[in-house]
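Next up: just one chain, as structure tokens, the form predicted alone.
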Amino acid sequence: MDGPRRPLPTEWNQVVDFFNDNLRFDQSWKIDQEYPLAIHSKNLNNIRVLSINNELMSGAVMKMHIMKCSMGLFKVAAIGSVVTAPEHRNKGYSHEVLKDCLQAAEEQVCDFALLWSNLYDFYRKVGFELAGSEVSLVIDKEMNAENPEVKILETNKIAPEALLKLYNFHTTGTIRTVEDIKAYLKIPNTRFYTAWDKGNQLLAYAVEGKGADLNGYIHEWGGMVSHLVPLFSHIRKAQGRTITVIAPNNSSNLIRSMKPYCSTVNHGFLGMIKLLNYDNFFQKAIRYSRNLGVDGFIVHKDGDTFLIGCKDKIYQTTDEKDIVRIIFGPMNEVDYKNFDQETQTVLKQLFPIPFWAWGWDSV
């Protein structure tokens, strides 16, 4: 057995074929078109494979993102495309590849790792836990909210600079470049909608679908709520089906404006998260608390024990998921029951942080 390891540059075509054959064998496009920044030769050092007799058996992909929220900037390892060829499954290969990804992410000083999966038990074995918040607005009612002053177009022929300008108004998400946007605009099976004023200024945008994933989901959007609502109304009418808008929990104005058109509003998890660089991440949390005027907040890892609290009231846990769920959420009153009232007040003031990852950045 050779690996887990980085693929050799000479193996690039073989790597793409392996992921394509095992994950997108029934599609008309190749998987590197669907994940243009992650499955790319420039990202070769963040891909892991395992081979036997020069044949690839298992693999996974990482994409390092710099992500922002009110707590600061994070280096995040987004992990995906974890797969083993069907005839070689149940031998622990994916587990080994995943562990090597996490080791590489630690070596690159990532604050934490993030992935999207419904195989919760598998990923919990290596320390991931469901955390963060995501709101799904299921638009299954007729909206009739079009605005005659707003022109709607369905096209991906749009200046990436204009999109990036609107995207950058988001307070949480990945730091992107114009080149990133250009690559994302080429992803197959994506429907891109834009709203314009009479002077041909871009007001809002929305993206539905992404290759084989997120069909029927608007997973990217930007602009003012007053322009997004008529844009979503157009999409709902144009597609003639139920559409789901996914949004960060802190997008309160959008959520409130869309509720009349939704019979269902689901509050779910953002994904599965595992902390990696404890000292760096916890120092950011402490600085964040000071910026909010909270003195004496402590979060620290001592051996296998996590310490969290305020001033002289420090609580201990050996379960990392407790810390992940406090910082990223979601937490409820039952989760806080072991803390005294003063500490509960502090934790609720600080957390959960409004962290979010947009659909184009999923791996």
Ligand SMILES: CC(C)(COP(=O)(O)OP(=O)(O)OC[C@H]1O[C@@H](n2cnc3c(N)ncnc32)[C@H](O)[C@@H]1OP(=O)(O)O)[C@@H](O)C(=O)NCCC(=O)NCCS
Contents of the next structure:
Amino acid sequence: MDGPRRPLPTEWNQVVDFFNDNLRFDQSWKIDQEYPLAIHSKNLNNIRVLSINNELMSGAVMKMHIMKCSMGLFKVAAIGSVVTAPEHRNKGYSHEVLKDCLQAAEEQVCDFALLWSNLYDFYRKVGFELAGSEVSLVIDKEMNAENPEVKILETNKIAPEALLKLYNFHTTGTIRTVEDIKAYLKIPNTRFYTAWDKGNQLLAYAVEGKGADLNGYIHEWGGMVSHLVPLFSHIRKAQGRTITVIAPNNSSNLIRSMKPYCSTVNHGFLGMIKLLNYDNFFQKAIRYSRNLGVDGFIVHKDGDTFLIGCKDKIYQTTDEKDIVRIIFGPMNEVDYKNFDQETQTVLKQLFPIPFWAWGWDSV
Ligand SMILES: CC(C)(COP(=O)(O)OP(=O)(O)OC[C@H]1O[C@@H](n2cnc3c(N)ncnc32)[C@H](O)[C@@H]1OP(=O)(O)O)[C@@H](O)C(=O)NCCC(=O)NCCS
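Now show me the form predicted together with the named molecule; what you just gave was the form predicted alone.
Complete assembly follows, chain above in first position.
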């Protein structure tokens, strides 16, 4: 067995074929078109594979993102395309690959790793936990919210600079370049919708579908709520089916405006998170608490023990999940009952942080 290791540049075509044959064998496009930044030869150093007799049999892909939210900037390892060839499964290969990914992400000073999966127990075994929040607005009612002042176009011929300008108004998400957006605009099996004013200024955008994933889901959007609502109304009508908008929990204005059109508003998890460089990450949390004028907040890892609290009231846990849930949420009232009143007030003031990842950046 050879690996886990980063692939050799000479193996590139073999690597793309491996992920494609095991994950997208039934599609008309290739997997690198679906993940143009992650499955790209420039990102080779962040891919891990295992091979036997020169044949690839297990692998995973990471994309390092710089992500922002009100707590500051994070370096995040987004992990995906985790796969073992069917004949080699249940021999521990994926876990070996994942552990190697996490080690590389730690060495690259990532604050935490993030992934999207429904194989919760599989990823829990390497330390991931469900955390963060995401709201799904299921638009199943008729919407007649079009606005004659707003012109809607369905095309991917959108200036990436204009998209980026609107995207940058988001308070949370990955820091992107124009080149990143250009690449994302070419992802197959995607529908793009834009709203324009009479002077041909881009007012809002929405993206539905992403390759084999997110069919029927608007996973990227931007612009003011007053322009997004007519845009979503158009999409609902044009597609003639239930459409779900996914949004960060803190988009309260949008959520409130869309509720009349949704029988269901689901509150789910953002994804699965595993902390990596504890000291770095906790220093950011402490700095953030000071910026908000909170004195004496402490979060620290000492050996296997996590310490969290305020002033002289410090709580201990050896379960990373407890800390991840406090910082990223979700926490319910019963969870807070484990803390004294003053600590509860501080934790609720600081956390959960309004952190979110947009659909194009999932791997
Ligand atoms: C999921 C997958 C990657 C696991 O690969 P693998 O090499 O067989 O995994 P491992 O042998 O390292 O499994 C390690 C552990 O996870 C468990 N496990 C494996 N597949 C699992 C699954 N689908 N759900 C829950 N646990 C699973 C194993 O039983 C094993 O547990 P143990 O350590 O207690 O014995 C593989 O089944 C696969 O390629 N599936 C198709 C693609 C896929 O779904 N990828 C995940 C995308 S998010």
